[in-house]
Amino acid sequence: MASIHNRIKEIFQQHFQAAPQVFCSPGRINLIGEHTDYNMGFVLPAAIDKAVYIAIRERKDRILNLYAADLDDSFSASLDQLQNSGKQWPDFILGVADQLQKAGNALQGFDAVLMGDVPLGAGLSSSAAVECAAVFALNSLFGLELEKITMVQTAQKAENEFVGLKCGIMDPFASMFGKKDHVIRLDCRSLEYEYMPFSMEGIAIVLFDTGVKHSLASSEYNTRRDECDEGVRIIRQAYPQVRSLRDADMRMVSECLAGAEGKIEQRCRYVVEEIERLQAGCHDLLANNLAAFGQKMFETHQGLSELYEVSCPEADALVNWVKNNQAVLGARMMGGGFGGCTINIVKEEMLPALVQQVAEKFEKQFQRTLTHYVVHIGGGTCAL
């Protein structure tokens, strides 16, 4: 962390001949509860010790000068004419500025440098980390005095309305509210949350990267949302109290969606089962029963692969290879799907052997070198 902090200050100084303020916002993992957030269910994410950093200072005019150090790419815009950049990475910051202005906050122009160590396209939510870093920095820079939850909602709206991805609230929430050695049980409807202990003693969290870059803005993610919404619409005809899949149970799914067209029934069945699975998994964590919790992760993967159909051959292979390995308590694909990482809860002393074993199988089957990341559960968005 210290090295990126110093490096980004140096780069800012070279670029803008001035000293900046620096803020950082972490990526996130989600232990269980995938695709439940936009269905108003529960999720169980945590912030990690890999983050996005933003170095920033205000200007006296309305111009935004942005520089992505990792990409060596610059972009400039005016606060009076914010529109999509055509490059994607600036849009996460432009979208935040756009939402803040729409909400009536007075902004000035600013110079900013962006860099970090959250792997892109790995399903660790680098986009939400950028948005949270940006909104936290602008809140501080211009004395907006926004509550943390308002900043989270601003980040989500930037992604929904400016970037054009209908993501749920989980990613920015986990980034902003992360707490060391705890996961967050978040109710995505009421936004009530509680921290649940997650002891890392003797345990490592390792992410195996499929190497398949998912671009979530791809139509499939939005299609899944539409399928869930359609399922709710059908169930409501018989059960008007159902406002989202959060309110449905398996009996309703079987009764109302059996004849539904396409794959609506299996999409909704996965989500309803996953919401139930997460509640049971929280009891496992409170009882410090990681083995039982890990089994539920394997069940989640099966549902994501077979019912929700958002996995890929690489992710399925990575989970299947560790399923009966005594080093691994639980594993599943993580994130929106179609690539990214699998998350594995591993007995720490068995980690090196496991990584070597899985990497050899991966190279043999897919003719590619397997990248892995060992992550720790860390704190949320902050000023440095």
The other form holds:
Amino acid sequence: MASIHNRIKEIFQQHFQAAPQVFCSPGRINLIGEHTDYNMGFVLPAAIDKAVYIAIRERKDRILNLYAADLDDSFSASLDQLQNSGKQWPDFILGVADQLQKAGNALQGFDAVLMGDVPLGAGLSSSAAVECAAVFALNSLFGLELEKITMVQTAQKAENEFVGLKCGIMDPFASMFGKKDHVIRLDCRSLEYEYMPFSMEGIAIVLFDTGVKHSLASSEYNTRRDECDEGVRIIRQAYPQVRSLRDADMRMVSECLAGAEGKIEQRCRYVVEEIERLQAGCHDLLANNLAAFGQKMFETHQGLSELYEVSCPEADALVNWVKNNQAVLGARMMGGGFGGCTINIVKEEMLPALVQQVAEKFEKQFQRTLTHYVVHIGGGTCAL
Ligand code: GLA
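Could the form predicted together with ligand GLA be shown next, to go alongside the form predicted alone?
Below: every chain and molecule of the assembly, starting with the one above.
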């Protein structure tokens, strides 16, 4: 099978009778640090070897012609009247164009084809990958000379303001800044980051897909954000120095939130614990102690499931089944939640048997075939 790079060039040629430039941007995994980005904590994501590709050529007018090859669907718009398309996939590109224009960048129209192998709606950030590919392509096409971090912020703003999802910075950051064989320890407040080597020797990363299409737009993600903000508001009455849950500790959570309404205390407890867990997990990685790191992934899952309540029965089952399995060092649900994939760090030689075992259990319990992806850590957004 021809590579996606070659195929997208051919498709562009057929569709627009011209030769394009091609850019690509990867999906992401996150080892630990979930729902911590918008609380100004830390995350530990990495880009994967599955990516979104965009083939693009500038036009002389103000028209955007977009074609999603995998969906065989087209959409056209004018740069002078950017609004939601009503069918989602074009919005990631329209949103980026809109943000770039709002920031004062001069754009022209363009023809573009999209294609890729990042599974959609599986929690691997296909949307951030499209946004990063688009902003990187437009930056290059129109000589905008934007810094990478500005491109990341543009992608996030497109998602927040145009698509309407209040997500944090982790996904576009991981897609844009990914580095082969490294995870990124990102401080979501200062945006300082550090590449940490992640040795895959004898290790495989496998994702089990719950098959439940998560819709982060569903009010739950935004509700969690509101609960965290409310927790901060209450803690600040006693500790004005606390600007986000990043600044809080367990003592403050217990002292200030014990009587708080609803589930605010347990939501905040999870976040504060998770920020601490990530710091300790980074020490494990530096000490090359994957077993200790993996245990923390299981703890994260428990927190996400019981305290933060963003898991689902399929993800809980997938994690529980591998918990005491010799082949698995660590596992947890990954991403926003309510579906998507679990991430598993597995001893490579035991991978085939594990996949078979888990697939059988899954089919028996949920009467569906289990999809899994073995992923490698790859580089970030680039021109091809
Ligand atoms: C989604 C969001 C991210 C992050 C994760 C949870 O992937 O896009 O910003 O909040 O959920 O860690």
